[in-house]
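One chain comes next, on its own, written as structure tokens: the form predicted alone.
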Amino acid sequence: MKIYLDGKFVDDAEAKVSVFDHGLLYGDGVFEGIRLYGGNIFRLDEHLERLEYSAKAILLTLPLSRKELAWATAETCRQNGLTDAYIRLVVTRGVGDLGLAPWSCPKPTVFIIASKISLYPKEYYENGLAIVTVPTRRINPAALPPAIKSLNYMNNILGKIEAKQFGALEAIMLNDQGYVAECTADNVFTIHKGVIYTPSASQGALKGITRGTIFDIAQEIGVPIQEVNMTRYDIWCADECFLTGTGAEVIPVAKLDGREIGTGKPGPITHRVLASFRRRVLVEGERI
């Protein structure tokens, strides 16, 4: 396997960073999950850009061009001989000392890995997940804006901890005021009497680019759609209910909390929405 290595393609096994890193330090730095379908980089340039985002929100200054790091993600599929891949795209502060001062980082660190990824068998796609509520909660934007998609992902990894004790793939995870912010990797759908409903990223929801994908399905297929503030009882009393993620892509919720969700499993609504993401995924992004 190669990977990209700031500005070299190396061997992975020679794909090492400084342990004075401030990525591995301090978990300071951003960070894209993309996937190719088909040998199209789905939505690559929303990527890009919530990249910039993200880099911007803390002050990072990313070393490459939107169109240098679109040739370099394209270039790591090409290396490995890819057509169908999972594709991290890591940004980190850098090699620098010992202290939290960022301004100690002269040179950010940037990584490409494309690879394979199955984050749930296909049974679940068909059948729906048993998904539950944990208790660690989700950051609070003031603390930690969910817009920026950083290598600090303990609140998360908390979570998912949390889901396999209780013998879930997945989870729910509220915020300080009660409310689903999302899950520990995916965003959260529910489907009621013909309306989509998703929680808003200022309740700590992560802007995933699956999830706005999801706004122009619910347009292209006629379903209304909306922000709002959600609890669990609206997910336990929901017709229906899906997560999204890079990784997941669209995925069936069945059970939150052991209670069934509608029939128990995959609605009309959410077979809708994954028929468009199917075809999508081929379509739109950069081909390379």
Ligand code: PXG
Second form
Amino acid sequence: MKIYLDGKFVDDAEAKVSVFDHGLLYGDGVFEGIRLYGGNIFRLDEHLERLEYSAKAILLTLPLSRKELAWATAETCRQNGLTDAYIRLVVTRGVGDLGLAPWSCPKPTVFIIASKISLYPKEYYENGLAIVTVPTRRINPAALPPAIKSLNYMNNILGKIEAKQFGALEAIMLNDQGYVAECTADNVFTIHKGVIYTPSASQGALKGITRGTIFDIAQEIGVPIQEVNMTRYDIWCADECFLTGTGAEVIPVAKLDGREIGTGKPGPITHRVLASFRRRVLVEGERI
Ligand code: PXG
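Alternative state: the form predicted together with the ligand, after the form predicted alone:
Complete assembly follows, chain above in first position.
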């Protein structure tokens, strides 16, 4: 496997970063998870724009332009002969002294991995996931804005560990006021009386690229969509629920904390959203 690392394509065994890289020492850096479908990179420009905003928010100057990053991303897929892949684009603060100071790091490290992805097993897309609410709260946006897709995922990882301890693959994370924020690596949507709802980004949700796609799909299929302050009550009483993310795509939710949502089976609007999403990923996007 060829990895893009600081301007060169190297074998995975040679793709190494320093133990003094602040991405490793402090989680100081930003990243994107991107998908390649049938030779098209899905919403690449939106991912690169989010990366630029993440970098700006942590005062990290990206060493490559959007065009250069787009080329490096596509070239990583080409070098590996891939047509369907999961792409991980990472920019760290780079090598510096011990100590937090980011200004001791003169040069950011950039690497891109393009590899196969393992999705949730097919049965969950047909029958829906059973998820749980975990005790770990999503970090307050005033402490770490969730819009920054940083290398600090410990909050989400604690949520993921708790989900597994409760026997679930994904978890609802509440914000510190008790409102639904998002899942550990997915955004959450409910459907009630023909309207799609999702927590607003200000409640602690990442502005997911897949989440953004759902707004376009809602318009296409003529279903109203609203950002709201969502509580668990709204999920208990929803007709349908689904999660979205680059890895998960659009996945129906059948149960929350052991309670069936709606009929306990993926509902009609979820089916329409999923069908539209599957069509869009093949036709939208940047040809490599
Ligand atoms: N919330 C969080 C906290 C995320 O990390 C999403 C929502 C969904 O956003 P997108 O832009 O993907 O629609 C994410 C995305 C992984 C993996 O390796 C994680 C994500 C995406 C892809 C892979 O587990 N997180």
